[in-house]
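The chain below stands alone and is given as structure tokens, in the form predicted alone.
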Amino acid sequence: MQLVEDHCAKTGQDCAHGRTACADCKVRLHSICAALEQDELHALEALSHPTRYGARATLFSQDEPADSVFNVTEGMVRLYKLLPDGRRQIVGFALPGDFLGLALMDRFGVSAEAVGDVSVCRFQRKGFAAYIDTKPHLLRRLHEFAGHELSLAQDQMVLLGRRSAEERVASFLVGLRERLARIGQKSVTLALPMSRQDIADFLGLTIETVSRTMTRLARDKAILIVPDGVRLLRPEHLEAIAAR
């Protein structure tokens, strides 16, 4: 799996020592640097290394000193915790626009990997820190974030403890079609570039569970499984499971 520094070389972009420019960047007004002005973008630029990452590469591991932090640019990373018996848990999916690795700890509490091809914005932690340190704007922008994730967070507890196989997986479809909303990514039709297993993994579900409920949904007519995803017929009904 190729880890590939040059992404300029990728994009046909024409950037200076190997850099994709901040202001050219898709995903900049979804992702914490949209509180930048323009002048201040060349200072973060030069911090940043654009590195891609090919399906299954792993941008960090759970326990490994946390000296990085990654701004998701393209494509979807998968967050999981590996259990003390060797079991997976995955606690989320990282889409762009979205940072990792901002948690206050010495080391990561999770190990990220890409789904499929990911390009991130990859900054040493201890310069990063210290260019926040002179931006408070870029602080607060930071901690509506981290609120955000906190939200995130607390409706998987309730989602792992208290509902359905059908409101799982109801949830997970239409909390999905939300987050790529928001960045942009308008669609009925939802692209899961993640495995059976992966969604398993993150609703605490087994493999088989999700494939029932995909296709009961889908005989329901509230769905429709294509290849790589699915159709979203009856979006207002799946909200309903979802707010049970």
Contents of the next structure:
There are 2 protein chains.
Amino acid sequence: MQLVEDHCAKTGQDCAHGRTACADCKVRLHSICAALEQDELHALEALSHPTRYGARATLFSQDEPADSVFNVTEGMVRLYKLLPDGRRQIVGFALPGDFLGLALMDRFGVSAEAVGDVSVCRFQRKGFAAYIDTKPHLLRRLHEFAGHELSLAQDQMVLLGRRSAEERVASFLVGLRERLARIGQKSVTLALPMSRQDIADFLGLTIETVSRTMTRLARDKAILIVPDGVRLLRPEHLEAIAAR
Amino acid sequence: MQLVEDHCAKTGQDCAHGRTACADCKVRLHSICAALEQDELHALEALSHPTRYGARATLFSQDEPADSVFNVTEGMVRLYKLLPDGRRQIVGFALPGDFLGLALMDRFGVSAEAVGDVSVCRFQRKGFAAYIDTKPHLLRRLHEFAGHELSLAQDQMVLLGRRSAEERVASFLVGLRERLARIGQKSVTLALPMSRQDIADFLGLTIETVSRTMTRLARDKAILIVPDGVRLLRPEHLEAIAAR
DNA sequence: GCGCGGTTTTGACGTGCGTCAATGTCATGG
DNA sequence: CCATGACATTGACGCACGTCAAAACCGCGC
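With the form predicted alone in hand, show me what the form predicted in complex with the DNA looks like.
Full complex below, order starting with the chain above.
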């Protein structure tokens, strides 16, 4: 996943580090931009509709026709499924550089909401697909990306099916840290813009269990709970719990 | 997912119905063969190494280099992940027509074992990739297939994170029935070649809970437990529980 | 038939996490 | 400054599912 670095080295821009979008590359195709030449990037950008969403805004919702594809450029998006009785499972959080609705047919099957304020590049599905058809190597890249997502989903299955509350919370923190590091934020202090309810719905727990578990980790000096986030005091310890 | 039907109508063979492979199509590309012309199918078949595995044989295992791609033609394969302490999560069961190792990079991250006896077409990853590069429409198909798998994985996350034991078992039975129906076995009597331990590890439960839950469903006359399988007596009832 | 090993079922009991409810924290706004 | 409301934490308690252990079942070989 050094792809952005590649691209940035090539263009001399720092679109990877979360500050601004490239002057020549508003679209944040972190995981695939290295496969694209400059003119291809521009072509893709020309197709995109840059859009902003406020906190809690809905990008799309399950069972609705999926006529758009999104590339997140700023902020965080929660992807979730609702059961008829209101139970919710968050199936993922999308960060800058992530694609939404890529590997989809005609329905999403998943809903997406902005966690805080969010910027995206939206594409008409049809136009996007048509462009991709002209760039086979780009399609391969997208396919690899889908494989990566599938692998994350499988890890999440293990977490939900077989791990204790403590292991879930530790994996969550460590996993988030890794993802943030990959897009240029390598701090040991993690921003957690999502609510405890979101974390609980992601980890298959309740608010209370998440809260108690974090308190316990804090008591053990593994983390420090700060406003809107967490500082990892003993990342090795968390990793040990997560890898268990 | 009527694709096999399309292909079979075209070729006049009945490769879809689980009896034999097509005379002209040993490879069972259920989900993609409709995208292929006859000569393309033959080209693909020429690349394949038909292989048989006995019960419990390992097709590949997590952390091992993934140099092959598999197309299941007969039998059932369990895909699972192991935690260091031996806990196991089955992330899926592969049926005839399914691909294994498709959307993968250099490692599988997942292990695969034959449940009973299994036949597959194995491909060298490199050769397979090279062939696919010459057929962009085939790659698109594979990509759609990956999207379908991702969607199944997300459903499984909801199941593991938010559903009761009864809901898990009912969804499992109904889901398996649907998948079997799609490959031509439309009976209300399901073969369950996998052990209770497998079912438990798939559903994030224990053997005992699976057993008790099935017994309860049987007492309620929703199912009838038969040797190595289950007959669905009131599928609507199960579907109601599963959809809940 | 009988014994044997593996799997499944059943029962009695334990516990990790869920539920319910009270309390604390913090931002917002009058 | 206090009132308000949203969210997070904490505590007391309950329950669905896990654990442990004892049958029961089911080929399979002799």
